[in-house]
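What follows is one chain in structure tokens, specifically the form predicted alone.
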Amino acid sequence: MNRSENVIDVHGLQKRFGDKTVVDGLSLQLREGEIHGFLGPNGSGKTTSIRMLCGLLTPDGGSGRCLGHDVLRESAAIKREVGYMTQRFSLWDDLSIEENLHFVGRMFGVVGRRQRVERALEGLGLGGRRRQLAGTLSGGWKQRLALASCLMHEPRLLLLDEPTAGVDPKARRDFWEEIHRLSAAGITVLVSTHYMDEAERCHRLSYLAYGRLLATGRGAEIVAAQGLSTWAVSGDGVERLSEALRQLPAVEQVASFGTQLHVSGRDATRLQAELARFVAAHGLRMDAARPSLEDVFMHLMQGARDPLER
């Protein structure tokens, strides 16, 4: 693969299961060393997309390349160069950390396996627990072990499917520090997540809903493209007025943020005028707010329709 090429460059990927289209026309490009976030609700097609990219599923339509290999015809070659971390811990509970890594090394035919295992143990802070059974580890330590196993064969691309689900905030932070270290070393990362703070750590983002790509780009670019105006409304009893706010013509969404309500719409002038009258009538306060990724993604979801809904 030429270093000037995209690590992932796919166009119009489709995947169907029976009469249900799970991924519908996915186009995605990732450069070397990029951390790209996949966002979307459950059932949006994130996992299916990742499995097509790593060679576990063959697309029903579309074209493209992953690590220079054709995603339709060269899945075996892709698998050898990709590290895939699944949503659920998929290593062996009755083997120790060290034994798990040796097992994975044998599966991939890793040359210099013992040295590679030692580097993985020390690099991810697992050395002191090397003999602990994997089944006795906490969520954060299982996460480290899973990542270490993904790196055993020195992949150039990591595909991480909701890797931090169910782990504590410190473990999540430590995990993301490691991801950025790998990115700086030239490893490309595609990661799906539900957490907006994690999305902000990514270089670029793609938002999927019901199999379709709704937006892609840098976080700030996606926010700006939606053209949302957002106000933070606060004051006594504001929580009880959320439904009344939703009835204002210029209001497109209302979301609770602590003791405030974030009120958003695309017609900035009209929204400001309507809110000014509303807060004056109810003894509230309104302050201009910058639309967040969460505001924007909630807005995108309002326009997305589940094809299975009747």
Contents of the next structure:
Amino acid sequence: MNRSENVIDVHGLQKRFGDKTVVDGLSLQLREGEIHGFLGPNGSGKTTSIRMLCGLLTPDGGSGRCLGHDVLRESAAIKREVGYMTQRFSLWDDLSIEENLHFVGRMFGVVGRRQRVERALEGLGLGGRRRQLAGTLSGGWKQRLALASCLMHEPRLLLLDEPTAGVDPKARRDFWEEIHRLSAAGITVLVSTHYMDEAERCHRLSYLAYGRLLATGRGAEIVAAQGLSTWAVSGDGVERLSEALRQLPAVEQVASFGTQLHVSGRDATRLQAELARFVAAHGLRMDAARPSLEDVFMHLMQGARDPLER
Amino acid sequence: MTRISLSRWLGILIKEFIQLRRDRLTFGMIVGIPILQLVLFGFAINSDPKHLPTAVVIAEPGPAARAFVAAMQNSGYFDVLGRVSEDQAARALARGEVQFVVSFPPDFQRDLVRGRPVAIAVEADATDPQATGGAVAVLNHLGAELFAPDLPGRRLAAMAPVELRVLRRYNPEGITAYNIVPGLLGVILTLTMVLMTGLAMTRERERGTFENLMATPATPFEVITGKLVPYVLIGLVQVTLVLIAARWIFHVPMLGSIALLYGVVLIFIVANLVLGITFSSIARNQLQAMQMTFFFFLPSMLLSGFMFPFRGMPEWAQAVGSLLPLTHFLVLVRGILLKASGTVLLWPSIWPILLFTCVVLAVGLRTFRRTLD
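Swap state to the form predicted together with the partner chain from the form predicted alone:
Once more the chain from above appears, this time first in line as the rest of the complex follows.
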């Protein structure tokens, strides 16, 4: 594949705050129209990475291009073509919906601003509430307004930092429908999230922990690459036995899913043998399960070392 | 009703202390403000100002004039800067560089010896009545004592009485409002301009909208100047209101050019706005911006010559005061309104404000970073 086709193509990006390395050697390639999920625990460097990609932060090391512009030197050009949605609602609470859109339109020098604002209001279904102050909107509406404002200047790349945090399931579903429509129209989307159902809606995923990229690829590829086998253990009193299960040598991870425990390990044969003995001893049952993305991510995170806890 | 719990109450107390200790600026204020006030009120401020700069105009120096000048110096109220020409003296008085000009007539010594009536002219810059009152009283007393004709054994004993003609320039009736109301222009502008711009940027930061602003292609120049201009207009409206009140309520004389006044007001507004923006790029939140404004405002009020005579303060306090734009603005606004001074005459008070603006702007642009890192 030709490198220039990638909308984002960065190598070894690094960012330090003081003596703490927040992002360490991030390499990322995004193809046009791709929806790329950015996952990882809090403090893993997702927000910092996104800020470096949209020209808000200058990387301390590494190189690469975003929309064909150098991430180290051409941040102004990148800003003009990227739509960035911040983690926290960052439009102006004391401006009305309409005024916010006009302001953002002016900032980006949008041609035909009036029509763009009208179209955005129409798309939001907020035409009748255009004079309402943005601060008085509910979480879901704020999120939709923020997305609409990101799209005012028709960016080719959307960087969305946990856009659905604190938004109800219906609004989340609508939001993702919109993301897929945009993707179909050729807009590339990098979206960070903590929700596994959202991760599964992405074309490809990257998993970050402690500032390092631990895995990247399609969801199924990432799951397969870890070579994890997982069993669902269920039965009376199974909740109380998770600690005992963890003590088994082949068990690397135990996670509760409702009344079941997902028990995972890489050594499939030994895991099955040990579990069979355990299940028989405690009068439980075990069923083969497909390791989920979440199982895999938990496993990845356990394997990664926190540089601060060395 | 819930009973009062000591441990709960202690919990709140301890939390409050911990937070107070973390908030360095508040902690600094708790300690700094009393110390600052003590130093300023205790040492810097003097409501009976002494050591007032005085210029002497003598055409032909003689023992009588020398004795009078020496007596003035010895009284402690006057610091005689030396002999100057009439023109120089007039300029120095208009610029506020000297508080008094003492002029001896050309034939002072001869006329005195021959017993002809003589007069010493004393011009006082009375824009601030507080600054001259004590010294003028001493002057009258000095003249009476030194040239008293009826005291035996005095070499200088004059045959005829020596008249001291004290001329209170610029504010002959000693009306305090003539001094205070123009001064208020500067005080109001200092407080509102620094505070409002200080809050303008920190508000964006606190609400998180700053990140959104920075993600747009807007340059720091566009952001800063775009944020300043509305406040320039607000400042001009404030000035106009105070001037209207000064003219029609307090009947303050307006002898100089109003256009020039608005010119220096503009320079002063910009100086304060630049300081406010710099505060806001240093401060982490709105509270800190307010605290910084207060730290700046307090010495501005007390050391600029607004509340207390500038020349009455010790030299170190005058040196600190000279760094503040308000000090120079007060000279400018009083000079234009009460003394009808022009640009050339006022230049020595204009450039320090411009210099202040440049220095603060350089600091501000360094701290204001386009990216968030």
